[in-house]
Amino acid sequence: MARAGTAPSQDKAFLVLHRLRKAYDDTLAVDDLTLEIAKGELVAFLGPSGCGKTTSLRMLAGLTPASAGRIVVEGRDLTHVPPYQRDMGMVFQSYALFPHMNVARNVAFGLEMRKVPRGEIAQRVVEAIALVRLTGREQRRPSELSGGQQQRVALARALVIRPSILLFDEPLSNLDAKLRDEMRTEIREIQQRLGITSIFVTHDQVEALTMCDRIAVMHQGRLEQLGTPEDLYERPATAFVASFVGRTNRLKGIARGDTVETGGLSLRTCGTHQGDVVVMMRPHRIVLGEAGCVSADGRAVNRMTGCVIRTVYAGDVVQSDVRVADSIIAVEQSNRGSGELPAVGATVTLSFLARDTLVYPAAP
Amino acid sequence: MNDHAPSTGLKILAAAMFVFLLAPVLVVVPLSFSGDAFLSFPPSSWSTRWYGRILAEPKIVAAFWTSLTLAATTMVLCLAIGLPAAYAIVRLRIPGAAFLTSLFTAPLLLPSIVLALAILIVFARLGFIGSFRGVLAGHLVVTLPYAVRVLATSIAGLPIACEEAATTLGASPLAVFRRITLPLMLPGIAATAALCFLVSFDEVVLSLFLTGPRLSTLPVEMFHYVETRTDPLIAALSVILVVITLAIVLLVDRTAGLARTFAR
């Protein structure tokens, strides 16, 4: 019953969740999710919060039902197998360790449910306590350990069930600046190191960008795109991935052809569109300064003067809000410690590629 | 709360409540010992006779093991109708959830002596006074609004990403509920059973209508004896009480943590 109706490339696919959804009494929590992942695979689910982000993996996990629309694993419907035998791994934003069983016992746990022998149970949990590196503390309790180790523990306890597929939930949000970067490294080395499919909630995109080969954005439920950090940083689908994903210059205006009339302004854009449209830039592809960007072709270029009503020096970069005609863009420059800082009420030069815009349609 | 020693001021004051709590009980203690044939403090003389003596009241005797064999059959009733209610209430939010809470709780709320003359009412027709069941009966009106709260409260409390990451490891229900939920309870087990044993063990009210000649409680039978006695052999045995309650407390503390166990 699995193979009826699944997507084509089934043979490829590892996990496919086919028109996944989740409504509670009035509202969808999860609307229509379809998506193919492939085995070895690390899918971040990124979104603002309550957009269905972790609705959908409880989903996966089996500790939330469905509503409607299928789970299968390696053409294994999973949709209506309790959670204890699905066999997947999952961290939790709050570690979930046993409090009462010590560190060895709760990496123990899964291999006990699972009737594995004793002997082989010591080896495999002497292996995955090492892998995480927390060898030496097996006999502490997770009170006795920090947050980091609590969450290293937790992530041998899913590991040494050998789970066909890893579930992580905001795994790293409890944890200090510097402990995530260290923790972002370790997982995903372990995670291409045991080759081990693996689910990545997050609504931090940094985190998804820099651990993850696919990001799942999601919002309100739907899924806005799916695709590589560049896809969704270079070629965003929607406004609303856009707008999340890394920094921009939103402005309304109207399109003809590839013409934008913005605020006074008149904007070339990439691509021809027409009507009601949201035209969007990054910062830091704005070029400051009388030199401005070349392009092979003059036409391709905007260029504009405006000024600076704000200036951030933020060390690496300096963000300045400028204001050109009746709008106000956000320019971000590298910090390259030879030019002073725009001041404050002066007259700048801006320009932009036409390639560098993103227009989509305006929201109804 | 930890960090900060409490103030002179504030010792004191907690110093004078407990002298103003305890000093009866602790009155109790001298008076067990006295060599007088009456109740008179101080006693003009010295003995452990009376202590002898209770065992030498066979109505005393035998309503010693009959309260004892009832606060036990109460506290294990009261687990296993307090734990699944408790679990339902909190846990499935089954429909009613909220009525059942005050349902279970109500008898807390009235007066016992109202409580205890419905009852008799109710039994007397049923031909349940004076007899063990109806004893149990009635105990059992009183003693689960506490296990209900208490259970409630623990089960609360319990971490549920920890029962689910027991399950996403391979646990049935039945193994999670055996292998996380019931330790991480046993503080709140601890607590209800403590104090559903000592409830019904020094229950009077309920008891006073609900006994009869066949069956007494210790606590009734006492109630009786200084109606008709007055030797310090009832002081003797309130310091076995005593003992027997400071031991039950003890035990709960040693093993779950008296502080985490009755102060959520």
Given for the second form:
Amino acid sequence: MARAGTAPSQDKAFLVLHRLRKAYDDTLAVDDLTLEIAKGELVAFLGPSGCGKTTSLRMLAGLTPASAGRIVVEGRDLTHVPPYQRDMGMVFQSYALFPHMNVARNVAFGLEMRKVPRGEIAQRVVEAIALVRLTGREQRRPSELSGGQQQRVALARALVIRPSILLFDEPLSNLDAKLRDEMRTEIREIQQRLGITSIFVTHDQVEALTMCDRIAVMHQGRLEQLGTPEDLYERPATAFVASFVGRTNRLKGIARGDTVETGGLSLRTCGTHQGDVVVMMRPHRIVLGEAGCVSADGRAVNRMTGCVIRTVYAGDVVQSDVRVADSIIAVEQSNRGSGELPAVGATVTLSFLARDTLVYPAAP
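Any chance you could show the form predicted on its own after that form predicted in complex with the partner chain?
Partners and other molecules omitted; one chain follows.
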């Protein structure tokens, strides 16, 4: 794992961001960002609005000058190299297609600017359009295409120049849910087929978890954690990562060894902790129903009784809020088609493993 402030091993990484920083007057948009990306890897910059992910991408593309730090690609320092000399393709959130040009001309534009011979342009445009499955629509203008088709044109335009690095700035945010699912699959398949190193900026955790090899979670301009989707979901390094990547219950408490007292509850945890803490549990890791204090394989289980105060049918899952002592705990159950929902006012038992009780120091 590469964390901010650690020196990168530039002889091994394809792309290195080393202590990258961007300041606007008194505002620090990106603070000491350091990470390494391997050739052919797809890495997400994930975080809420204003966390610095798009600013980081724009510094990488050369569209925003860095205040400090270095950008190195294959050993070459690109920090002060102009955008058109960085050999990077970019897919924008707004697509940025020319409305007066048809699909073929939009795709060809970057090659024309690079003075590529006309015959080669024609061949590469045909290949790029076929790659994004738009053959037969070459003469259509953007206004005659669906949102998903416009996104494919933008992708083809970025790919046709054969960049060493492909940059995505929240490219799916303007699409409906079904199209987002389809485009996630298509972009990932194309990226893997071409083996192109890619950075994907998003605030959508599902996009990051399902598409990317690794995820860089950013918060207030800093890198919180860099790791695989499994790393971030199962072993979040900070309370922010735990709450942002996946859904969680969040309770404040006081830790004494392997026990946390919180909201009238006494919870078993893995490891030992002391003092004021934040405790988190994933709603889908909580079992609704009877359970003993020890699981079948001998692991410790937290068990408690509460009252259902709300139930929501959400299709593939059933969501319930349960009042337990002085706390409200959210629970998610897989919908198995039984047709029975936990009744509001019903007394239920909740249980979850001690290992699923995540503990972090409380913010000062």
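Positions refer to the first chain, counted from 1. Here, rigid core means the biggest group of C-alpha atoms that superpose within 1.5 Å across both forms. Keep in mind that this is a model prediction, so the values were computed, not measured.
- In the core-superposed comparison between the two forms, the C-alpha atom of L194 has shifted by less than 2 angstroms.
- Core-superposed comparison between the two forms: CA of E112 displaced by 2 Å or more.
- Comparing the forms between the two forms, the C-alpha position of G257 differs by less than 2 angstroms, with the core used for superposition.
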